[in-house]
Structures are given as structure tokens and as C-alpha cells.
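Quick heads-up: it's one chain on its own, the form predicted alone, in C-alpha cells.
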Amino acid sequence: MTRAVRYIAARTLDTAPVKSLPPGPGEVEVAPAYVGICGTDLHIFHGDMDARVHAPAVLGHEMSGRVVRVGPDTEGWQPGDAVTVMPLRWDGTCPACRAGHRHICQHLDFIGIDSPGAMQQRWTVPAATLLRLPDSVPLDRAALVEPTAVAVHDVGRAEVRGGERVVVVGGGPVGLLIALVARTVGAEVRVVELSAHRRLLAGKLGLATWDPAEQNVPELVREWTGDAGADVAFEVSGAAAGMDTAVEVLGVRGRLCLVAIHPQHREVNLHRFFWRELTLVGARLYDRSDFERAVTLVADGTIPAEQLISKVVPLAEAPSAFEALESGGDVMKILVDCTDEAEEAAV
């Protein structure tokens, strides 16, 4: 048996033993060292996902660990080896894997949300979805390396080019990263974020930020780009009003990726995107070459990941952390240690 924490209804997760599979041909068990709460997670811990999350549900996708047993016809990996998961199972046969774009199969098993995830003492995985992580990455930092992966999607999506004016709405953990992201390819970028912690935050990574409560972000954008219009902006924060501003924000043929998952219908102005020739597109996961390049950010510091770690609970106090999450308050990444001292120390 191994602790895990579960998803049992809305609002209501419990931390419990579950049992604990040895692992098969082309498995691997890994303990998990450190897994991140995202907000994925607290749409799953508000209900909003019951239609595919089926209680009791162990949660978490952003880990990271070592290796503890390696099973039949599994090569490469030996007791503990550190890595990640990219927590993604095709099924190789459906017409988007067949046309390259395994990542988002049309049957994609994420696991953590359709299937068992990293929230747990000890988890088995197929071999195929660990990532090998250089010994000199503290794993807490490391299990920001999904998180970092999703960036890196999502800047490649947007197709972001050195030079090009980026607006990024909301600047929580994917949002900062993105950010940090585009950075790198020699972006201009601004934050639009609320949360005056998360702009006190972005200010120390070297970014630059407005706050919408307070300032005209659309002007602010007419002066910085001399009215022409930013070139890419990416909606991260999931809100009605952070979408409005990422449409209004673009120039001409300016590129909106949209990131944030939005639970209802929104209204977007159509008229907008006929008149300045504007591009919507989706990102939605990644694929292994986005994975790989995250650990290479987090691994060389051009991420700081450890700046975006607000807090670390032993597994037992888990469901707390979802409800300070929940609140906002002065957080940005938690992270859950599964580790059996942490959870000796909390007994």
C-alpha cells in the first residue's frame, strides 16, 4: 500500500492508502520526491471536471523523483535514477496520432486526471514517459519542469520570433513562465496581472508589469508599441475580462494563444479579428522536445524555479494547500513532498 491524496467530490479530498502496483513489462516504479498543485488540479478540486475525473481520483501530473523498481523488458533505468514524467499515453491508432500530433490523441489518457497520478508515496508508470534529470538539479525545482513544458508549447505555438512585442494576461505560474519563455527567444514582454504579490513577484524575475485594476492596458500598449498593436499575446488568466484584453491588446495580424482553460462560453470580439486579420490558436500540452528543453531550463537557471516555490507541505497536509490556493493570498507554486520522511515528520 502506499498514501495517496484523492479526489472524492467537489470541494472534498482525503489523503489515504491505496494500493500500490508492482511494475509490469515497460514499467517503471518511481517514488515521487515533489509534486506541484496547478490549476488543473483546482478545477479538478472544484468539480469542474467530474465528467471525466472519476472519484476517488489520486491527483498531480507536475513530479518529480527517483526510480525505486524497474520491470520486466525495461531497459535504461536502474534504482534511483532521478526523473520526470510527461504524463501522457496515446493510443498511436486515432487520426491525430496519425497525423503527427500524439499529444493531443483524440483517446489521450493525461494521467493524473483520466488515470492515477504523481500524488502518491509510490507510482507506476509506463517506462516511455520518464525524462532523466541531471543529478545537479535539486528535485524541488525539478518538478517544475512539466509546468516549464507547457511554456515552451505554448511560446512555440505562438510562434514567437526575437524582437516581437508579447503580452501575457495573467501572471500565475504558467503565465510567469510563459513570460520567461518568450524571453528567451529575444521578446519584448509585459505581464497583466491582478494579484499586486504576482506583479511583486514577476518585478524581481526582470519583468516588466501592469496592473488592469489601475492602469489602461490597451493605451499602454498603443504607447509601447507606437500604436501599432502587440504582436502576440497569450491569455493565461481564464477570465471573461483577460480574454477581452488579449484581443483588444494584438496589432495587426497579431497572434492570440489561448492557454487558460475557460469552464464556460465566452464572447469574443469576432469583429476585431475580421478587421486586423488576427490569429486564434490552442495550445494545449506538449510533446516530448518541449519536455526535453524544459529540462534544460530548469536544469541551467535560465527558469528560476526555485523564485516561483512559495511553499512545501508533507503529503498529509495537501488538501489544506488546495483551499490556500483556492483563497489566492500571497502564493504562486505549491508543491506537495510525497517523500515517506516528509510524511513520518507530519505524523
Ligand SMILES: NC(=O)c1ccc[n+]([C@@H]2O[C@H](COP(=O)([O-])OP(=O)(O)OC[C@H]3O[C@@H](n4cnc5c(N)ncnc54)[C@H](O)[C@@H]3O)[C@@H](O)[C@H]2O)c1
Given for the second form:
Amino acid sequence: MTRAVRYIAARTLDTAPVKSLPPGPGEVEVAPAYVGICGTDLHIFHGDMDARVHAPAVLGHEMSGRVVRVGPDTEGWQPGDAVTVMPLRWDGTCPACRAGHRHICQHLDFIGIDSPGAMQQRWTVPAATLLRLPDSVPLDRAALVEPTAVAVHDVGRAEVRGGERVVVVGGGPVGLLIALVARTVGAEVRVVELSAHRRLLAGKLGLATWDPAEQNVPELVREWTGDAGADVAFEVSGAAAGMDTAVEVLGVRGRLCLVAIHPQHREVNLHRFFWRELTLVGARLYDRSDFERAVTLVADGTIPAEQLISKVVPLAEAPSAFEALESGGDVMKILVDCTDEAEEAAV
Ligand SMILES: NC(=O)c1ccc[n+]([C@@H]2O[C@H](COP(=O)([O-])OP(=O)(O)OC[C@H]3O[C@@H](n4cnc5c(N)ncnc54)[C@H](O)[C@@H]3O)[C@@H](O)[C@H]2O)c1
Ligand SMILES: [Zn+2]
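Target state, the form predicted in complex with the ligand; input state, the form predicted alone:
Whole complex next, starting from this chain.
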């Protein structure tokens, strides 16, 4: 048995013992060390994803850990290896896979949403999902590799180039990681974020911020860009008002990269798309090369992952950590400590 954090129903989580399956051929059993709570986990917690998530469901897809057992006929891994998991399983045969877009397979199994995730003490996954972590990276920081891979993918989808002016709407963990990755390619970046705490943290990372509740963001963008408007906007807030901001700040031929999950249909100012010849690009997940790049960016400190981690809580306290994030407390990234040591300390 292994203890796990489970989604039961809207706004209800529990921690309970669940069966851990021995690794079969091509599989590896991992002991998750740290697992991040993501905006998407909050969407699940709200009940927004009930059509997809089958309760009781073990959550968690941003993780680091160590290999415990290796299944039969599985090469290349040893117990003790430090790893992170790219939590995607594709069928390889659907039209999307055949066109080379396996990460958005039409029958994708996103491990941690569609099948049991990492917020547990033991987790069996296909060996093909593992990436090795350099010994130099502390495992808590390595839990931020997955959201960093999202950011790498998004900056690539938007084709951000050096010297471009980029507005990131929503300065949560994903938004700040996008801002940091965009900066590595030489873009000038502004972050639009409602929470004072999150703006302060962005400032400590050297990112300039605006408060959309107090400031006229489109006007500030006009001043910043000499009336041209931004080259790229990322919508990472998931809010209707955030989407409006992202559309409004773009200049002629600007690109809007949509990263956030919008569970509802939205009204969008399409006239603006026509008038300025804007482009809307969706961005979902990452591929293996994005993940490898993310391991490097976290390992070499380009992404100061430790500064984004607000708190580490033991597995038993994960449900209250979800409540804290939900109520918009002064937090950025919360990690759940799934190590056996933390579990023993809690007993
Ligand atoms: N495309 C993908 O593959 C992918 C991957 C991970 C997360 N996501 C999605 O991206 C979004 C962001 O993830 P996160 O973990 O950073 O979530 P988060 O909820 O922590 O961050 C969203 C931020 O937007 C801010 N915000 C809300 N309304 C705003 C407004 N009108 N203007 C400016 N800021 C506003 C909030 O204060 C918050 O800080 C979520 O919707 C998540 O589901 C998508
Ligand atoms: Zn497929």
C-alpha cells in the first residue's frame, strides 16, 4: 500500500492508502519526492474537469523522485536514479500522432489527470516517460521541470525572437516561467498580475509588472512600445478579463499565445483580430525536446526554481494546501513532500 492524495468530488480531496502496482515489462516504479500543485490541479479541484477526471483520482503531474524498482525487460534504469517524468502516454496511431504531434494525441493519457498521478509514495510509470536528472539538482527544484517545459513549449509556439516586446497576462507559476524563458531568448517582458504578492515575487526575479486593477495596461503598453503595441501576448490567467487584456495590448500582426485553460466559452473582440491582422496560437503541454531543455534550464539555474517555491507540505496536508491556493493566499508554487521520511514524521 502507498498513501495518496485523491480527488473525490468538487472541493473535496482526501489522503488514503491505495494499492501500488509492481512494475510490468517496460515499466518503472518511482518513489516521488516532491510534487507541485498546478493551476490545472486547481481546475480539477473546482470540479471543472469532472467530465474527464474519474474520481477517486490520484492527482499530481509535476514531480521529481527516485527509481525504486525496474520492471522485467526494462533497460537503462537503476534503483536510486534521480528522475522526473514527462507524464504523457500517446497511442502513436491516431491522425495527430501520425502528423508528428504525439504530445496532443487524440487519445492522450495525461498521467495525473486521465490516469493515477504522482501525489503518492510509489508510482508505476512507463520507462519511456522518465528523464534523468543531473545529481547537482536538488529534488525540490526539479519538481519545477514540468511547468518549465510548458513555458519552453509556449515560447516556441509563439516564435518569440530577441528584441520582441512580450506581455504575459497572469503571473502565476506558469506565467512567470514563460516570462523567464522569453527573457532567455532576448525578449523584453512585462507581466500583468492581480496579486500584489505575486507581482512582488516577479519583481525579485527582475521582471517588470503591472497591476490590471489599478493601472491602464493597454495605455502603458502603448507608451512602452512607442504606440506600436506588443509583438506577443501570452494569456495565462484563465480569466475573461485576462483574455481581453491580451487581445488589446497587441500591435499589428501581433501573436496571442493561449496557454490557460478556459473552461467556459469566451467572448473575444474579433474585430481587433481583423483590424490588426492578429494571430491566435493554442499551446498545450510539451514534447520531449521541450522537457530536455527544461531540465537544463532548471539544472543550470537559468530558472531560479527555488525562488518560486513558497512552501513544502507533507502529503497529509495537501488538501489544506489546495484550499490555500484556491483562496488566492500569498503563495506561488506549493510542493507536496511525498517521501517516506515525511510520511513517517507525520505518523
Ligand atoms: N497549456 C498548458 O499545457 C498548460 C499547462 C499548465 C497550466 N496551464 C494553465 O495555465 C493557467 C496558469 O497556470 P498557473 O499554474 O500559473 O495558474 P494560477 O491560477 O496560479 O495563475 C493564474 C494567475 O492569473 C492571475 N489573474 C487572474 N485574473 C487576471 C487578470 N484579469 N489579469 C491578470 N492576471 C490575472 C491570478 O492572480 C493568478 O496569479 C491555468 O489555467 C492552467 O490550467 C496550461
Ligand atoms: Zn495519437
